[in-house]
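In structure tokens, the next block holds one chain alone, the form predicted alone.
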Amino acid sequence: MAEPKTVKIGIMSFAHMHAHGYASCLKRLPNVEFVGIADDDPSRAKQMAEQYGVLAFDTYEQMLASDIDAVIVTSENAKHRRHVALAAQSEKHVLCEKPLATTKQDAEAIVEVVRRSKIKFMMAFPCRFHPAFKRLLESVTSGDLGKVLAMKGTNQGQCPGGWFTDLRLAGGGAVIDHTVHLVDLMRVLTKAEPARVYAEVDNRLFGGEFDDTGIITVEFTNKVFATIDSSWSRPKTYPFWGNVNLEVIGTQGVAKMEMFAQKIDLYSDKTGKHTYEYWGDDVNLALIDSFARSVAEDRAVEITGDDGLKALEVALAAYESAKSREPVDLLA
């Protein structure tokens, strides 16, 4: 039996904090070789390359001209379109951090570039791979809950600061950062598309032009309705960065998922803090393993650019609704 192909992967930009989690996974996965890093900030590329024991490339073009098979794009949201296009021109497969882009125009352009190219493109929605979500999905698809009527999701986290609060680079604040995860999970659960969005969005906690609080109502094409709290509402003193929780209400029952409940509460006299020490399943590892296997085995990815576009549309509609104070029809 032939040995599985080793997939050579590089990282484009360490601007997003998730790059660290992905880099760690690349070092742990068999049949994956973490080759190197390129960044708009050469000093950051060098620092991260030394930290992870890989090459620091001077430019993205230099890395893409090497013999790598694929890249992970973890740049600022507004730069995704340019970086995906560069990778596609070099025929390198792409795993792209969420959200797909900051505008619908850029997101559609990414989807079109991928369609015209020979590359595999996968969205980084790791929550799909968590066993808690898989069990929730099983409860829904098996009919244990009866007919699904409604859903309630929360992705409440700490404000990351930095470029995440720069509207030019991030495209928004908490809503564009957190809404997309839950919309993606809800699309999988309902096997339906978001049809109508209403939202209340504001900055109530930190001050500034960016949004830190958002409550979104989504009606799906199968008449299921959902609410999403996608706020940066966890203070710096909170024991953990936040949560991804989801409740599904059906005619025969209710199921609740707490994605990061696999934790130990640590009260430390040494630090004077209470923290959650997470010991559970690593969704990033599962995400990258799936992507690498798609490349190695030449099979379709599990999460597409279209999935990224559909999730982004809801976040953008939420901003539009909050501004107009009216619902936004996505199917109009």
Second form
Amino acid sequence: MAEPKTVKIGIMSFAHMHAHGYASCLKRLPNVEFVGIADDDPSRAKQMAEQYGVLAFDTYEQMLASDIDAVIVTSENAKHRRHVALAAQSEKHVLCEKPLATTKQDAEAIVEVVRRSKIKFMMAFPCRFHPAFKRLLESVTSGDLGKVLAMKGTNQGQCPGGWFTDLRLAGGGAVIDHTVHLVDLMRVLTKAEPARVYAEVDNRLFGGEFDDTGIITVEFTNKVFATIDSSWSRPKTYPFWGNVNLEVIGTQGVAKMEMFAQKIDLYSDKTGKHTYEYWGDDVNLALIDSFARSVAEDRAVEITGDDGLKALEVALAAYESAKSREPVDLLA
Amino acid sequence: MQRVAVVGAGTMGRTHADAYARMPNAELVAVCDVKIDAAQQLADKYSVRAFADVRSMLSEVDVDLVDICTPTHTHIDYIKAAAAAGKHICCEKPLTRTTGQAMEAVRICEEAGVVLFPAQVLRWFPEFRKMHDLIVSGAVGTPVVARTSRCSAYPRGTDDWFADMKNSGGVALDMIIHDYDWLRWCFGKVKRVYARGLYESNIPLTDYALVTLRFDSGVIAHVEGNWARPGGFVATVEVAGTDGLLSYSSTDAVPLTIELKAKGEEKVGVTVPESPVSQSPYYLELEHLVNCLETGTKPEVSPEDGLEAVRIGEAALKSISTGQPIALA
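Moving on from the form predicted alone, please list the structure of the form predicted together with its partner chain.
Complete assembly follows, chain above in first position.
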């Protein structure tokens, strides 16, 4: 069998801290070449390029004019639309950080621009690749749990600060940041679409303009109901950034996934802290490998822009529901 | 000395009877159950009289306190009978099946001048009291978002009465009313309830509910009630505030685990986790009530507390049924 083609990848913006996780994966994957970095902030591009031993481009256009095959877009949420459009113009494939965008219009525009182009576009929902989720999916799909009745998810984290709390750049706070991962996992598990959303959202943890607390209830087209806690409710002293937990209630049993439970408890007098040292699979590695293979082998991506749109719609509906204090119908 | 009659000789009736029998300032004097055999069996254990009819018991035996441990939908009738006879009342949770009944119970007990004590026992569970005390002392700063979870296999009461959802109210009323009361104790008045659940799904011996509560104080609480688990009982709590987070899981709070190798015909051994405390929460709860009656002081749980917990549970059921959030007046 022929060696798969090496896929040359650049990173558009290090605004999102996940860029670091992706960058280290790009360095580790054998079928990928990490070419360079461009950023709204050229000094950050330079600094990061030095750190990872890759090229720093002065502008996105320069990087997109090079011989790279694809880019990872890890800019601020509100800039995804512009950056994806730029990449599409240059026919570079895109792996896009979540959430897809900050508004439905932008999200639909991204899906449309991708549809009109020849590029492959993949949403960065790495949780799908965790072995615990894959096993959970197997268990649900095989019918071991019987008929799925309900789900309970949490994606609670520490407040990331920075532009994540700037409504113009992030499109919201905790709810837009953290709801989408679980909506995506739930869609995969139930093989159904979100139909109705109710949410209680508030900003009382930090008292900023941005929301920091959200309890979101989602009903799916197949009557399965679920809640998602997307709060930035892990304090600074918490031993880890947060969690991705999901419980599935079926007629024949229940399943509980704690995605980051594979950890060592470290108590350090050096740092004065207790930390969880995660040792499970690096989900980013599988995410980027999947993306690179889609590009190299010219096959469909595993997670589409439409998946990103569907997840974003729930987060946006949560804001609408919190405001109106009514459930929001997505299919109306 | 408080003379106590226990009504309902099921699991809870037995638990309460045992507590009174051990209490120095209480005396168990009678047991009543519509199933006279069950009443007789429990009464014989403590050498007291057994009755099938509560009114006969109240006219024949000198009683200070009537402790009602019958299925939920029957509470109101026993409350009426006891109040009419001028007896103080301890009533197992939920206080009644409906808000209307609870309001009536509060009113008639007030008019009769008798104590009505809703047995919200969670307040005497040391872990829940500890968490309450930490929260109100400001240990996590201003509380913002809370999560509670209460999971068990489907309860199998006498004649499987829990399976009659109309009578028991299912998990969203019967089970997580514990958490509604505890959350009210910590965070005050609830203003809005949204819930999804399996109350009307008619899946045999399965119920599940996810309830979101919004409090006047701004706190958002997520309450899970789970009667769909094959495994054992689990309760968890977490409360996040402006200055911290507290979290508790019954699965971690296990100071003793005993593992025994398989014996004889058995293929596998047994593992039993234990969280022993020197005094049962049920004893502490009833001891508090008896002490209050002895000294004429007000119990920590008021009739209104019992009513409000039922009101939240009924709102949750209504929300499950209508799909709409329910505002509480």
